[in-house]
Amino acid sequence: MAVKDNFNKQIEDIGRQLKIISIITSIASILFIVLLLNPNGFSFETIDTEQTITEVNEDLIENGIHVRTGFKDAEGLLTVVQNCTSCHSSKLVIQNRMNADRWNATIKWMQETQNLWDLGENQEVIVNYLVANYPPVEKGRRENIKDIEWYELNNR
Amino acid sequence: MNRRNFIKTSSLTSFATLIGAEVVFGSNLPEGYNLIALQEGDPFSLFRKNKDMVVLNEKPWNIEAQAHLLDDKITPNSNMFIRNNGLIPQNIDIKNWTLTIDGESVEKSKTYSLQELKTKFKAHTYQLTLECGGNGRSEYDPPAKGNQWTIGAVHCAKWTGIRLKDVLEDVGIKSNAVYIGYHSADSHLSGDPSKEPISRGVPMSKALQEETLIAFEMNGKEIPLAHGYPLRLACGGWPASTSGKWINRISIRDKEHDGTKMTGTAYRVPKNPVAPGDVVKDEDMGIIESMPVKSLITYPRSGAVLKEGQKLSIRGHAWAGELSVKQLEVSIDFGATWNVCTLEKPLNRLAWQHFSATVSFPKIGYYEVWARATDSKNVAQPMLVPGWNPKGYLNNACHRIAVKIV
């Protein structure tokens, strides 16, 4: 009976560990299958984690400026942050000033030579925010000299 | 995983010459450690800027000057502007680094090693003032898009070289060749590997200009990763992105090159003069050629307070594209009357001359005083703004400096 008992579990202990080996296999060969199809599978989780790191601060608004872009906090803040800063940094948005006519014109440039995806319903909303928060500013033939930094200069 | 092969292949030593910049406690980086280089951190460190210079965006990068960052006579590395269009090469192999030249009028298309173009052709070292044609584009109404530059996207150093068109002799150009196009290691913002981020050129005549370098030294030294390293074009008095960087092929074209930002609207004006804000089809606008004339006050900044009686010593650099300045002039009273200044000739042709002038004032007050550099064809700057133009390009108004007389 103690013989037969003994046998019977380590048919049983085989067959757990047939179970584990073929569980393990299995998912080395998923794993193996993913990397083959798209070798740089794995790069998802170290942006996985970067994303959880960041999170924390990455949309926080300081005295009305979105921090991690500069942009200023209004409607349609986070579809421009979205849409708008995976190619190109904000200050090249920030620094342009343009109406609504240009700026679908320059979204009409940026997807026929940028790579830049349809925005559907969202291209309202990033073009309503950037006419309302960084309209054109009339500047005429020539500007005064601005923010001068006085100083005083002896002769050498 | 290139970043980090790029890393262990070359010594830390080599790494800093080609970002231009110490490594700081890089012999105490720990082992397999990723420098996190030349897209993300501080520009100034990364590249060796003045902390000075003004970052316009980082991504791509897109770096300028301030005049008085400009005043030495041949521009340090530290001081130049960088505008770049994608994402700096991070993987560069010096060893198997080559510049095919090829094209529909290429006899047979070849490719050199870094040290066959080294050795097999004489070297050259010219002064050449490369200016980004949209330097002064945040001066227009309405206005243009693109990068905002003020007035520091210009700058003269020395490069040296080998002669294009002694590289062009050796492989062989057929009589049908009307362009060059250039073909860059850089890549595209979206990570789109058949897009290339730039590609532009010049006609055959500015090609075979002796000027026309493919160069591999800046200032004596390795020309520093974010302007070229290891080869880059310089077309001098051209719109500097003519000047391609980071190359490894140049086609000879039978007819206008046509890579990305040589068509469209890219780095091109209106063929006739339009109205501040007028829209203008892609068939009337033609590709800018070289440069107009301009200048800038170096020395002193922007802002000197100076006691009544005391003379103002004044400095800068003029320009005029593929023509020399034959005058510069000051003004104190906004255009009323001009004062020739003293203007010394260029080190060579397309390199920037330097003028200075001594200046007083007839009572205390606030004054600016504006430069005006004339071509040799007698074609000065505007006062004004010029030219409206879409994307804003050429705008060659004078510089002027804030001074105070108390």
Given for the second form:
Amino acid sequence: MAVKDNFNKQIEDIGRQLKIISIITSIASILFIVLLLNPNGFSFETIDTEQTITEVNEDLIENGIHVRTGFKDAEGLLTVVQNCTSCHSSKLVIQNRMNADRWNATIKWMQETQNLWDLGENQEVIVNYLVANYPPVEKGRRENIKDIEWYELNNR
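Right, the form predicted in complex with the partner chain is done; let's see the coordinates for the form predicted alone.
So it's only the chain below, everything else dropped.
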């Protein structure tokens, strides 16, 4: 019996040792992964918050361009920024050059199919801004080549 009790005690001791080893291995693995993902994760240096936080002026205009959106600075700009860039990129607006009728039709389509809210008096401001600053551009053939010395081909 004493041999059996001694054997059971040894098995329990080995079980406890294996549990301790697995816990230590798990902790070491987690620390290793954290260190790989963030090498400065265990750094005890203080961060100077005054240097890391910068103020961004979302309505900054440089050289006549609204920096954040790329829209031209003109009457109605902020109304366009507030209403149009809430749902999509300003680049989508800029690339679609239309006349007033087409802009109004597009706004109506967005209201019917894309859940655009009623713009009220802002619609006229928005359309006037877009037509004035991003009018339709006629596309067609390239301009004829000028000032070229042509030569005759010899048929042989």
